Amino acid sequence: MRFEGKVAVITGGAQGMGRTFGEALVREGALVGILDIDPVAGAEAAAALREIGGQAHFATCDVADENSVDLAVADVVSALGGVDFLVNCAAKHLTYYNRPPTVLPRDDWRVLLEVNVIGIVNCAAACRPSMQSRGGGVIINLSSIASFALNGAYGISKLAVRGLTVALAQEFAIDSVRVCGIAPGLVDTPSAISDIPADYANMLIHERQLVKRLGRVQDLVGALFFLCSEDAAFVTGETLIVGGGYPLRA
């Protein structure tokens, strides 16, 4: 129960990585606020957390809409008492958005950046006052190994997330708020499995990764726990790659 009494806000918490993180944090004693644009899936995810004995609250939220974020965070703070952790999972991430920069329609570029980048700014700003009042906190931004390849619009948006992690770490340090990132490789979320071609997945696993298997969402939980815990009290502004040994950096 390493996070007993802590309140975690998870964007995109209704499915995939966000839902897995919510369950993992609840099992370690955290109270979980789920923010998601899908009201049905979000309510169901919160109910599932309560069924396993956790305390959870759902608020409908479009992270690209500053007012929507402010209202949703205020709702969670009212219901659960505050914010200690913010986990930014909400993103546009399918291969549609990883097309070459001039191929992706400009309106879709704007949606991509509003969600993947400005959405993090909105959520960090909304959660900051509660973290200040509680003596500090941790923000975790989900980037991607695509941010190192930079062959499509999605990867560029996730490079921006890495840069934003560094900038927010500097801005929020005065409030004892640490800001870190996780850059997952290919993991077995339902959306990734249904969207990524099997031949590409096999190439990535067998020709580029050092660990020759498909990543599991559960592989990311240990990184999340470490970065949120006091074991990482001297770590901020860093993005941790969890990609089975790809890409490697000296």
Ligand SMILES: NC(=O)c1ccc[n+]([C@@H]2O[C@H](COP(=O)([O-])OP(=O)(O)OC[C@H]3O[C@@H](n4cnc5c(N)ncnc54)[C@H](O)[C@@H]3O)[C@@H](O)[C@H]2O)c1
Second form
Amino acid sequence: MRFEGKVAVITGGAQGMGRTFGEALVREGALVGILDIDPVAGAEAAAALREIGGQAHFATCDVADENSVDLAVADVVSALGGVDFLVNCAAKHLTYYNRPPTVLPRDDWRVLLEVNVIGIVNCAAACRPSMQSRGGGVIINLSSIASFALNGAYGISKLAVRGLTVALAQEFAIDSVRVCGIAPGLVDTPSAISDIPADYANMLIHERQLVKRLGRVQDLVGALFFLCSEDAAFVTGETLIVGGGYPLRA
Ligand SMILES: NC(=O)c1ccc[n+]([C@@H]2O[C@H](COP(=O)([O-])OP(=O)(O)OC[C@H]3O[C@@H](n4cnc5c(N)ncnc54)[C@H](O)[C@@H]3O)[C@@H](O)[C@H]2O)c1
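For comparison with the form predicted alone, kindly provide the form predicted together with the named molecule.
And the full complex, kicking off with our chain again.
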């Protein structure tokens, strides 16, 4: 029970990584607040956490909408008592959004940046007062190895997430809030698998990665636990790549 009594807010917690993270944190004693734009899947995910004995609360919100985030975080704080961890998973990430910069329509660019980047700003700002009152906290931002390849708009949004991780770490240090990132490689969430062409996935695995298999959400749980825990008390502003060895950096 590594996180007994800690409250974790997970954006995009209705499915994929966020949903698995919620389950993993509940099994370690955390209380979980799910924020998601999908009311049906979000309520179902919170119910599933309660079924395994966890304390969980769901609040619908669009992370790109500041007011909606403020209301949802207030709802979670009143239901679960506060916020210790914020895990920012919610994002636009289909290959559609990784078109070259001048090919992606401008309106889609704006939506991408509003959700993937401003969404994190909104959630961090909304959770900060509760973290302050509890003497600190941890924010984990999901970036991507696409932020190193930089072949399209999505990768640029995830490079901004890495930059934001550094800037928020500096801004929130005064409150003993650490801010870190995880940059996953290709991971077998249903949305990614149904979206990424199989030949591209195979090329990535066999020609770029050193570990020759698809990533699993479970591969990310250890990174999440480490970064949230006191073991990482001296780590902030860093983004940890969990991508089977791609890309290697000196
Ligand atoms: N799956 C991968 O291979 C992969 C690789 C690298 C990085 N990532 C990143 O990891 C994170 C999670 O990926 P995933 O595959 O689990 O995603 P997913 O599509 O399975 O889940 C995303 C969740 O976010 C919610 N969401 C989307 N827009 C929202 C909004 N505006 N407000 C609130 N909720 C919203 C969705 O309803 C969904 O429940 C994302 O940030 C993604 O960019 C994923």
